[in-house]
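The chain below stands alone and is given as structure tokens, in the form predicted alone.
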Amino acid sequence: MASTLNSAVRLLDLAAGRYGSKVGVADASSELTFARLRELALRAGTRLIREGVQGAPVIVYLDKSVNCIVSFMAVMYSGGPYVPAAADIPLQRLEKIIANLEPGCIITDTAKAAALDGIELGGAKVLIYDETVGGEIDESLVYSRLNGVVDTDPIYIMYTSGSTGTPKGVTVCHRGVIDYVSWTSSTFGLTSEDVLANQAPFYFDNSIFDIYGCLITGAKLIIIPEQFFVYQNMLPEFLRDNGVTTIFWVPTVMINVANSHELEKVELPKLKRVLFCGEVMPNLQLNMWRRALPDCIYANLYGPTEITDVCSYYIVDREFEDHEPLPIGRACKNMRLVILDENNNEAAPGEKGELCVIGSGVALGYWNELELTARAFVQNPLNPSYNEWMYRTGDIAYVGGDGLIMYCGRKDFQIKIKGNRVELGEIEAAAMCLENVQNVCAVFDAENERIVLFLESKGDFKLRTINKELLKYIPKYMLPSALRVMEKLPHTANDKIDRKTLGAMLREEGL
């Protein structure tokens, strides 16, 4: 069935036909049946086409809610890719995204539309959500546009941190999403009786599992209210009260829940699947989950944003000691993983190298960034016979004796914080905008899972004041947790900032 689809929004058509009166998506204040979701999306899709969007990217700038999902579907009905933007995104960052993206329009609400008056929109129209879903449906117009989509066209563009201070728009195609959710639904046995609890922000690609897993199976998707991530000890009760069967969360949330010891107090008889991805899951807390809920399936999934959510998985089949590495496993369907050594030869079993990915889930590249794309998306050096697109992840890995892939860390200075990918260079670019700062260096303190910002300046700075200024340029999850002001940052012989010396200072001085 899935192989015949040209657009992932066809999954909504199928779900509405099979499960029309069943609740498909819900948030803290509203819920939509599959039929109603489709109706609203068709209304908004009709409006987009009449506004002359012509398949251009559309930014969805709304509070996290069912309205976002309606808007994503509407953009696909109009023939173009959607671009999720966080509700609290710094306007300067949004302005950079708009400059790179050149969107056809921005779907937002009245309050955020007013805030947009202060930035350059590049001619993009601003549409108010309530107005877009209030018009009439013209199915002939919508399906005329939709029928022209091919499955290698973009479905979404998600912006990640860029080393130059400019966000990069990872562009993924419909085929990648369709193949991915076909695989996840069959591998983990999702059905229309399941209830998924969404944790991931919609600008984070883990949410693809939740949204499209719901559409392809007829399962119910519940968007977890934000307050439960402030008081994460309440999450088990939320899962119980809503009959949740499946979660796909970042390890940070799972760690906090485990450490709260609420898992031992709350019975979760309906929870069947606990999936996690986005950063390394510590075995200590994983074992706490497994002991409290021994009948669940646990799976460690792996994949950078440049892949359609994930490209490998490992179903945890035993208890791991705290010091043991947890495998990222084997390739998902329609994906192939290759580990290359420094000479672009395939690494031998047990030999560390760069993990590279081939298959339908590999992104199309970075939007409007052909040079950046050419560096990361390359011809497979092991294939001299025909063009074969490969993504070089920058992650170091090796194949263990059991054939499972083991993750070893980053090749560069890119890190993961609470499931969000962060380029330290973007933090540094933002910090260079501060007054009386001569130079900066952001260092990741892996032992304490935090970012430390070093400033070269004679000024007097406080972390709280610095972070208040940095919020103008970068999201909250990228803010440093510690600050060190120095009259002169150490340099190497070739006049680069000496990151190794700064790292040693962290270990020796315990900032």
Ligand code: AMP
The other form holds:
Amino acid sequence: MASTLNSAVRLLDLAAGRYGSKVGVADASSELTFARLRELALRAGTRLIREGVQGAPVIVYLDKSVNCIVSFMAVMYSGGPYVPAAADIPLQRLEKIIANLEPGCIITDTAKAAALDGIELGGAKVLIYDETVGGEIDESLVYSRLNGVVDTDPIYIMYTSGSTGTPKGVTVCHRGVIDYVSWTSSTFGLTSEDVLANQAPFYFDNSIFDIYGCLITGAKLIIIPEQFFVYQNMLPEFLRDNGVTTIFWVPTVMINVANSHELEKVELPKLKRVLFCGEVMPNLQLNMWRRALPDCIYANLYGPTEITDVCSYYIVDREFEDHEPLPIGRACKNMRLVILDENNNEAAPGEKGELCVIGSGVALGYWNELELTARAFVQNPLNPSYNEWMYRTGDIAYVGGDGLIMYCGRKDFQIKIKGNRVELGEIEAAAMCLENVQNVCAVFDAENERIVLFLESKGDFKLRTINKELLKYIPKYMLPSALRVMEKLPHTANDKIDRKTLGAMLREEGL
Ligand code: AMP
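The form predicted in complex with this ligand is what I want next, because the block you gave corresponds to the form predicted alone; please supply it.
Below is the entire complex, every chain and molecule, led by the chain shown above.
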């Protein structure tokens, strides 16, 4: 059925038809049935069309809540892509996104609308959420717009860290999402009886599994309230009290829960699926989960934002020793993974190379960034016969003896810190805006999982004051946790900042 849909919002129409009176989405203060979710989205969608949005992207800038999901659906009803923005996004970063995106509208609340007064909106209209859902529905207007959508049109644009300091807008199409959730729901056997607990922020594509997994199956989605991420040892109780059957979390959260030892104390008879994605899952904590909850299915999913969340998976079928690498497995349906060597030939089994992805989930590219797009999204060099869009992930991988793909890290300066994707270049670009700074280098100290900022300056700097400044440009999770000021940063023979020497200094001298 899903294979014939032109827009992912049709999944909401279907869910409202089949499971109308069932709760579809819930947060700490409210819950919406599928029918009510659709009704509110149609009201807001009608309003967007009447505002003349004409398929232009719409930023959703709200606190994480069911209102975000209503807004995403509304934007799809208006025929355009939605753009989730974090509620605590630094305004300077939002301004850069707006400049790149040229959105038609921004849906927000009154308090955030006031904050938007201070930045350049490039003509985007600001709509207050409560007002957009208060108007009437014009179904014929909405569906005539929706009928014009094709499944290769953009569904959302998610901004991810950019190495030049400007975030990149990964533009994903409806087909990618529809195929992906058709695959996940059948592979993991989700049904309308299931309850999913959403951890991922909506600007992070792990949330696609949660939102559309519920729409396609009629399962219930509960947005986990923020306080549970401050006190992560309370998460098992949350899962128990809400009858959660399925989680799809970043390993960082799973690690914290395992280390709290609450899994050994709280009974979770309903939990059936423990899926994780976004960074390396350490076996130590994975084994703690498996021992505490031996009847659950565990799956390591892999994928960058540029391929609609996930392109490979491995269902954990045995205990792994602490030092063994956990496979990222095999390609999902409608996706193909190829490992290319330095000469763009297919790497031999066991040989490391760059992991490249082909298939319906591959994004359309980076919004308004054709050059950047052309570098990462290329013609499959193994195919001389027809156009085949391939995404070069920048991840290093090899095919293991059993045909399973093994992940071995990055070939560039992109890192994962507590599940968040960060280009060290974005931190450096922000640090270059500080006064009296001649040069900068951000180094990831993997052993201690922290970012260290090296500054070339004759000035006197304190980490706390620097971070206060940096927060104007970059989100909290990108802030360095250590600082070193040097009169001159070391340089390589070809005059680049010598990251290796800085890394060695960290290891040898500490900070
Ligand atoms: P994001 O775009 O935020 O989803 O980050 C994508 C990057 O996270 C990938 O390119 C990988 O480097 C890393 N990643 C995602 N899933 C996994 C996984 N299961 N194991 C190891 N690294 C992963």
